[in-house]
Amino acid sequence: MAHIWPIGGGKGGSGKSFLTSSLGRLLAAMGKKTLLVDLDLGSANLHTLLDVPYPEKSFSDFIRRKIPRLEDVVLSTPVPNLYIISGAHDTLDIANLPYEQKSKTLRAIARLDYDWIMLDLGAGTSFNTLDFFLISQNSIFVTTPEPTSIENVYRLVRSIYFRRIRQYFTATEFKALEQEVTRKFGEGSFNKPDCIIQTIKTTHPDKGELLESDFNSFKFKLVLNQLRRHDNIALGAQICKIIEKHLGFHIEFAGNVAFDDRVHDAICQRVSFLERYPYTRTAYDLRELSKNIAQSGSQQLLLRYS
């Protein structure tokens, strides 16, 4: 069974595609059959980072039923054990993926036969992005030290929380839930997850137990990318504490990735940063992060078969 890791952030420019491609390279180097899926719908560029400049087929071919099976859209890359589903030929309306097509995609991804599947997701909190996050108990959130990026990743995590709750209720039930929460806790309380969960446990105890089990099973990780020398190295751990305090989500701080101007140069020259600059702090941070991800997968397998 594949380990599926959605990777995203609330704000563009956080470096999630670079992070996804780097993790893919490192996991593949461990001998793991690794697939990267570019689901940054409408803004796909992962193929460029993997030196696949002219993909012969893409995710849109599956959506338009030109190619019936998602596995037949997979392309090899120059890196052994590393494969990609590109979004290079996405249609103009691909960002507004209809519900039926999204559901079809989610099912197809879950059936793919790889050791690791990394989903490179778009920025923001669209329903498509949130539902791609919820395909797995594992997720990696990427932020940078800027206040705007931190605020947006907080909003993203909160949106995933609300999206999961929403999936348990019909439109009528959800509206009634909102009214009950407001009645019990006052105006604005429906924006507070703890107020919602308390109300659900009272009005829908079965759903409350299921939701609590869901949230406890999530294995979320936060990566602080582009950390400069003057930045607070403890910032990532502090963000995780704030999220847990206000949302009730436990998020593991997976590590910092140092800023390096040469990342820009490597992308422009279409070469692997890890190969060109293997002894830099950034390359070291990326290798440590890949070990963290691989170890998490091993622990989950032990739990599954123990």
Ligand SMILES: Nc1ncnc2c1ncn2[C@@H]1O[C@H](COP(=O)(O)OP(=O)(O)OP(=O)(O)O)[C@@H](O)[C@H]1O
Contents of the next structure:
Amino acid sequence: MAHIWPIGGGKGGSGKSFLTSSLGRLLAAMGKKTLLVDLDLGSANLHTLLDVPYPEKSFSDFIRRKIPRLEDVVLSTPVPNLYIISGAHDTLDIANLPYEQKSKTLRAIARLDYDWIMLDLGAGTSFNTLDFFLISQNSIFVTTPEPTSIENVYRLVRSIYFRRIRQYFTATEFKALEQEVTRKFGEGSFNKPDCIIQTIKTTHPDKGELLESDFNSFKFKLVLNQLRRHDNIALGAQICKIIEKHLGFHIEFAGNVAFDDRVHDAICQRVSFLERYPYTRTAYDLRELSKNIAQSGSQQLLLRYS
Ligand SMILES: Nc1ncnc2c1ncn2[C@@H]1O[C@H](COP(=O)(O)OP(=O)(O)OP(=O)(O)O)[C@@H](O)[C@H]1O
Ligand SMILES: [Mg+2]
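Cool, the form predicted on its own is there; where's the form predicted together with the ligand?
Next comes the full complex, and the chain you just saw is listed first.
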């Protein structure tokens, strides 16, 4: 079964697509058959980062049933072992995918035959986007050191947490849960993970146990991208501690990726940064990150959507 890694971050421009393409190149170079799926529909640009000519087929052909099987919209790239599903030409927004199409896509992704699948999810916290994160236990969250970016990544992780809880309940049950939490802990407490989990454990012990086991099985990783020379190198680990404290599950700090002006140059010249500038700090950081991800053990899929 493929290792599926959704990649996201709360904010545009933090480097999700650059990291997705770089990690894809590095995993492919390790001999892993790797697929990158550009789900940042509307502003899809992974193909450009991989120097794939303007794609003749894309994700929307699958959604619009022009191409019935998701595997048939896969394109090869100039990099051996590296494949892409492009989101180009899409006027679709993943946030607006109807329920049936979302479920169909999630199932189709889970069935694809690759060693590694990375989903570039773009910014945003629509329910659909959150469900794509929840397809697997793994996720990579990207932030820059800027407080706005950190705020957004925290909001995204928190939204995923709440979405997971929501997936276990029908609308009526969820409403009743909200009332019970508010009755027990007061106004505003339905925002507090602790109060919700405590209540679920008493009102729905079976679901409480399943949720706890889900949260324990999450292998979330945080990457701090575009770290400049005077930035705090411990910031990433501090963010992880805060998330752990407030949401009660572990998120691993997977590493810093240094800022380098030559990333811009490589993108403009449509060449691989890793190949053109292999001896930079940024390239070193990316290689370390890819090793960290490649070493992450097996996973079980968490497909569950309501
Ligand atoms: N480590 C880095 N050092 C310097 N520049 C970087 C680095 N990572 C990304 N960038 C720059 O940041 C810009 C945005 O990167 P990218 O397109 O990967 O972000 P994104 O998070 O995918 O954005 P969007 O949400 O718009 O899709 C790029 O133009 C790239 O030049
Ligand atoms: Mg992007």
